[in-house]
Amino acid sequence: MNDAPGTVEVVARSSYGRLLAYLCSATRDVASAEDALGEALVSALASWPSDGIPKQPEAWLLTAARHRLVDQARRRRVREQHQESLRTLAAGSAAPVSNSDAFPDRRAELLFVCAHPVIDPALHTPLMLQTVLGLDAARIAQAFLVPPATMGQRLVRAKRKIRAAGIPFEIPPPHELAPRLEAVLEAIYAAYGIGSDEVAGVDPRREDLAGEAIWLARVVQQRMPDEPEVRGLLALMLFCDARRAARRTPDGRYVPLSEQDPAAWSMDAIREAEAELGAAAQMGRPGRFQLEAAIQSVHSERVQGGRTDWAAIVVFYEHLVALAPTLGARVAQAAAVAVAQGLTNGLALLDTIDLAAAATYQPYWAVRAHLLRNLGRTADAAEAYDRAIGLAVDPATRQFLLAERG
Amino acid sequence: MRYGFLIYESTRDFEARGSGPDHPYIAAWRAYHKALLAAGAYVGGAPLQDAGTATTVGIKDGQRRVQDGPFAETKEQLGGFMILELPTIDAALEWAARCPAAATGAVEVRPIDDPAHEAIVAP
């Protein structure tokens, strides 16, 4: 029996990150990579089977895959741009490569260039997604609610920048990364799509991308263990995605965070994203992710039976909307002093928001309708529960706030 | 940029429009075009009855040809058309993904055909 096709599956799920970004990272030419790994994907799959698995795959790969980049190269040669690349490359080529760990891992600098700021922001998630998870178009495109084509342009344009605009493939120096490194995190966050589960406002289209986003936190935190927010990021990750099972009933109804059984919450999740927090408190340097998972630790303390502490949430939100004023957290904000200091406290903070800013912000007329509702305010909490309907993508959500409207 | 929204809808969605006002169905819809209009993304629209109240016209050979019945068979019917003025296709489509209907059936963006739309109108 030989299992060749399940070992290419394999290595390209579990490498292609490491050997793209290794690719790409000597020519910045992120969509010659991709095809050059492509095709020695398809030679691998027609040539292990009767040559056998070599006993270094990942090697086998990157060899046959810089092999076809100087082939590409050199078909190009009569560019004079390309020389450069292309004597970088030969070099490259001559040095064996004898297994997994002679390579660098540059996933992180490409993290970094897909997060760019010449880069649209709106593509720094795909293009993560694509490059370093491997993770086909027409899968991302349905995330993000574009058409798969419009999608695939999209792309093929922001590889073309990247080559064109000459981005380098490094970790930015340290004048400069504070702002480079918030968007590589804003990008994964982006990529998790859940904001908040203290709100019926989930937008369920990331749902299954909540996996992936931990995956690639995971890749910076292991090369860069020395920043809290990196850490801060993936616990608030870990301390939402620990809920996944308790956010529904087996029928697909919504289940707010105050309704959810503790006991259908995952341990594991927690007792990691706990550790991440705590290491990143310990490197006395706050920020918005940490302040983000601190909040949602204190959620996950209803695991030992405690009572919610939401004087704490309180004062974390506090902290949180100081550092970074999102609508999202001044959302939860207010929906947080709702319960510490009463309806009223809670709806007044909510009035401070800026209505245009608001509009379709389906999250703020949720909790608005929960307030007025509860403050007696039947009339105006029809109307606020009209707009959270109206605004509503997940069918399930839509429910559940139907059902309050009663 | 105005988009044409064309709603397909259930056999279920269509028998929830007879049970009244207070139905999540009329209710979920209610909503929905509330949003819209605050949005200020909503230029018109209306339910249809259902597709076997429709004709459908076409000429073949310099003939009229009138079909009893909708032009396409399918499980969901056209239930409803709206015209939305918004920025992009994105926006249009996240407003098609909020649409009760996508949830159920699904919904048919495209653009309209402004300079057909101008010589059609054109005193």
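Computed from a prediction, not measured in an experiment: that's the story for all the values here. Positions refer to the first chain, counted from 1. What changes on going to the form predicted alone:
- When the change between these two forms is described as the motion of two rigid parts, residue 19 sits in the same part as residue 160.
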Second form
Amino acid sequence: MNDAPGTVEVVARSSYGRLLAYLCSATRDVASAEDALGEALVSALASWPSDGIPKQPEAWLLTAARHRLVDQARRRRVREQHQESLRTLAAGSAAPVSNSDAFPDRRAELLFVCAHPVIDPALHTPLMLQTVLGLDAARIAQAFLVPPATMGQRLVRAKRKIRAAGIPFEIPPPHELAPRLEAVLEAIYAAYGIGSDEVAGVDPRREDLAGEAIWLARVVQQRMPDEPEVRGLLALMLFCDARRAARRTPDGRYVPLSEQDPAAWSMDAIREAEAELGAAAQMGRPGRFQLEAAIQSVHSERVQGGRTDWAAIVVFYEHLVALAPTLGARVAQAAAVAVAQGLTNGLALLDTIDLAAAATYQPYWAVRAHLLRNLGRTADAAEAYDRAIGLAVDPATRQFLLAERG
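Would you mind giving the form predicted alone, to go alongside the form predicted together with its partner chain above?
Single chain only below; no partners, no other molecules.
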């Protein structure tokens, strides 16, 4: 008996973004392409158990979805508005795709469609997470701390705007590139962050998301090899992903970076990250992701030398905070200063952060608790630990903090 449901799930998870991007590149109608692909997946679940799994499951789904898009357009009583789409889709659906390499990867274009200026900037990342990576509205809502129904409505409106505005399905021209590229890279990095949390055990159903984010960065890098920040982002994620196996003990306990065994880090990922970062640096246009990757590169030097150059890390953080003073960068800077220049200096830098802005930011309270404890301020440390523990989402991180608090 064939495992048709399992095959459908595997193909859906591995190829959803590529299939959807190709489908909606002709119609510029993301919502209709999603519906058609969803119907094709349902049809596969119904027919593959009895008919057998096709030799090219991805191609089967693409052909079935294209037929459904043609049917959708015909059912609308506005056929004159869809003649070009119908001609394109009908021509393609007449002959089945022979294999999964026979249609181009349009995910990079779909990413830039989602980052178009007519779409609310707050929805750029959520829209990319849903259309390109296949996350559902509930999971995206959880990541962005809004009700699922609210996020679902916002995403529907954004897809309608893509169709109504007739946004070109293309990499934008040079004069429009910079702001949209920034939005695309932010979305990919957000996906990696969510995936890293899920690898840690928050949601094992999506534990492949970090890998998919790295793959998306490769897609964009291949299309835009002369953009240093694309290479910087890819390098950053590769450096972080190289340490994936060392973040947990065999029984699932959290291991902080300072206590990880470098022998467990992936040298292949580190070498690739160094190559990408070096190529980006040669372009002479430093940016946020390159600086973050450079910090991770210094951490990775422990593999060979067994030590960390904290003075260099502090310098990189100074440049990073000057360029992009995000809350995360400032907290990490304070932690680095505490190691390189003393606990008191690190705490003083942490104290410059607006407490209201950091009220719900778990890393702020974890770093604060650690510094206060090592300074002997036990009561203040306990209070900070309680805040950090209450904000921790990952059970292993929570257990680590509870042990630290004592």
